[in-house]
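Presented as structure tokens, the chain that follows is alone, the form predicted on its own.
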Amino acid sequence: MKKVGFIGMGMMGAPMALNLHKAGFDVTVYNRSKERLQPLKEKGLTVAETLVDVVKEKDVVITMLSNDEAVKEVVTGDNGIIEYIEAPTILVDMSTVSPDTSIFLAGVAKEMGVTMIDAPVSGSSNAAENGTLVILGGGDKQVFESIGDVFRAMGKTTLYFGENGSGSKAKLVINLMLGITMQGISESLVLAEKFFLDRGLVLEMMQQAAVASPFLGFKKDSLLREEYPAAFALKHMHKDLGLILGQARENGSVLPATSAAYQSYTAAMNHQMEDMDMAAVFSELLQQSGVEKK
């Protein structure tokens, strides 16, 4: 079985590594916060004290981090990973970043002789621990395929979208969607309150409509109560709406109700709700909308 090591032991990272070591991969992780590895370490994984033991005679090596300027740092900054990765170990990024950011990483790590793929991940924290990810996959095609089962380990569906950079973009056009969504289920809420209509009454119709989707029905507790536990941070979503706007001024994309969204997420960063569930921007806008909370 593969010998796989992975770095970032956040929200994500934790789950998706269990899942690798459940499935018998041999797993070696590494954080740079050591609190977050003891549960692992309890749970049979392997702990890496140091980035040289976490990468060294891998058949993969997995970095799951929250920038792109952690994952710049990780790979190719002082005392970088790229400088003890030997081919012919596979460098998987399944971070959120710029493609842009994906395609520099995969020709730096081409230089060493190391063939790195991106593979970001849609789906929450629910979806990491219950190993139902669906993988964005950018790079070598051969090389995508011939890792189908670390990722089978991981997601219930894996998607090959081209070279390199490509499951980079499926992940932003992906994660557009996501914010506009939660934009607009917000927004008709917010009106549904100053129609005075019952909010529960609304949810349901919601999800009995044509509008109706899982998404919503994850969501439905938390805009009923206004209590956010973070299965997709907001300061995450208000990154990738960032990203997102860029790549669109590079490469002319109109995206009106993007940007709209952006300004949303921007405010409610402001007013401390980054590390609330992305759902929390209801709450912003029903203080935009002088609403207090029930």
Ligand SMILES: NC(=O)c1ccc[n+]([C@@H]2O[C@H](COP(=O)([O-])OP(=O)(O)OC[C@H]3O[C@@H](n4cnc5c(N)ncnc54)[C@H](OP(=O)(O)O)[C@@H]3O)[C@@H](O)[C@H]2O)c1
The other form holds:
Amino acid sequence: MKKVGFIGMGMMGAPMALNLHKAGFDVTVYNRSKERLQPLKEKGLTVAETLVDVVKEKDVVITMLSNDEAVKEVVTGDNGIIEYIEAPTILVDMSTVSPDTSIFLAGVAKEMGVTMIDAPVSGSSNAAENGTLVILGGGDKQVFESIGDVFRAMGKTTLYFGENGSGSKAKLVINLMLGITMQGISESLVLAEKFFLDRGLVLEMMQQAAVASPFLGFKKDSLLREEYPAAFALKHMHKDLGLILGQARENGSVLPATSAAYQSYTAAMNHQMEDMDMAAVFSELLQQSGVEKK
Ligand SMILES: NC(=O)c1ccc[n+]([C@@H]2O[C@H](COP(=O)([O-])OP(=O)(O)OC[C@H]3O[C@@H](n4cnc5c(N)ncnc54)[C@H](OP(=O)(O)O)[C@@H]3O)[C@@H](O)[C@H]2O)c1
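Any chance you could show the form predicted together with this ligand after that form predicted on its own?
Everything in the complex follows now, all chains and molecules, and the chain you saw is the first one.
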């Protein structure tokens, strides 16, 4: 079985690495904060103390980190892994980052003789745990397909979009829909509060109507109770909408609803909701509308 080095044991990376381990891959994990490594060590995964150890002599090295800055720091920063990775090791970034970052990193890797793939994922931490992520690929097609077994251990579907950066572009496309959907559900619920309709009944109506979605099913309990344990942290949704609007400015896309949603998530960030689930944007809109928490 392939040897996999996995960097970033956050909400997504840890269950993804665990699924690789369960599928029989030889997995070595690394995380900047060491306390996140102990539970994985107890489950039988090999823990690397240094970035050098997590990348050396691996078939595949995966990064699953917060944002563009984190991935750039880990890959090309001081002591970055690009100095230690040697072909034929394949570098795969599964974080949600700007397509420009994916293209930049793939270029740096290529100069060092290493192939890099962007393979961000759609699906929350529950999908990461269940191995039902949707994996969105950019980069060399043959290389992408050669590690299909690695992707299948973490996801239910892999979709190949084209050259480097295409996976990251696809990820922004799907997260635009996600961010606006949450904003739309929240606005409907705010109006319902102002009409003094029963929130549970309104959520039931939404689930029976044509606009019903699995996503609403995942979020309805949080919305009902106004409790937001993070499955997808609001700060990441905010980051993604920022990336989307940055790309839209460059390519001339007109995205008014995205801009409006971004304002709501920004306001929620300013009210210390960054580590709550993205659904907390509902509470932000309730507060702005003068509705007290029940
Ligand atoms: N959660 C979701 O539902 C979801 C779904 C799809 C995609 N994503 C995307 O997947 C990525 C990871 O999300 P997540 O929810 O797993 O995030 P998370 O729980 O916040 O974990 C972030 C990880 O990045 C590491 N990190 C951050 N900055 C770093 C740096 N400068 N150097 C080294 N390591 C650094 C953190 O290490 P420490 O532990 O040391 O802080 C942690 O391991 C994000 O790009 C997110 O947008 C998330």
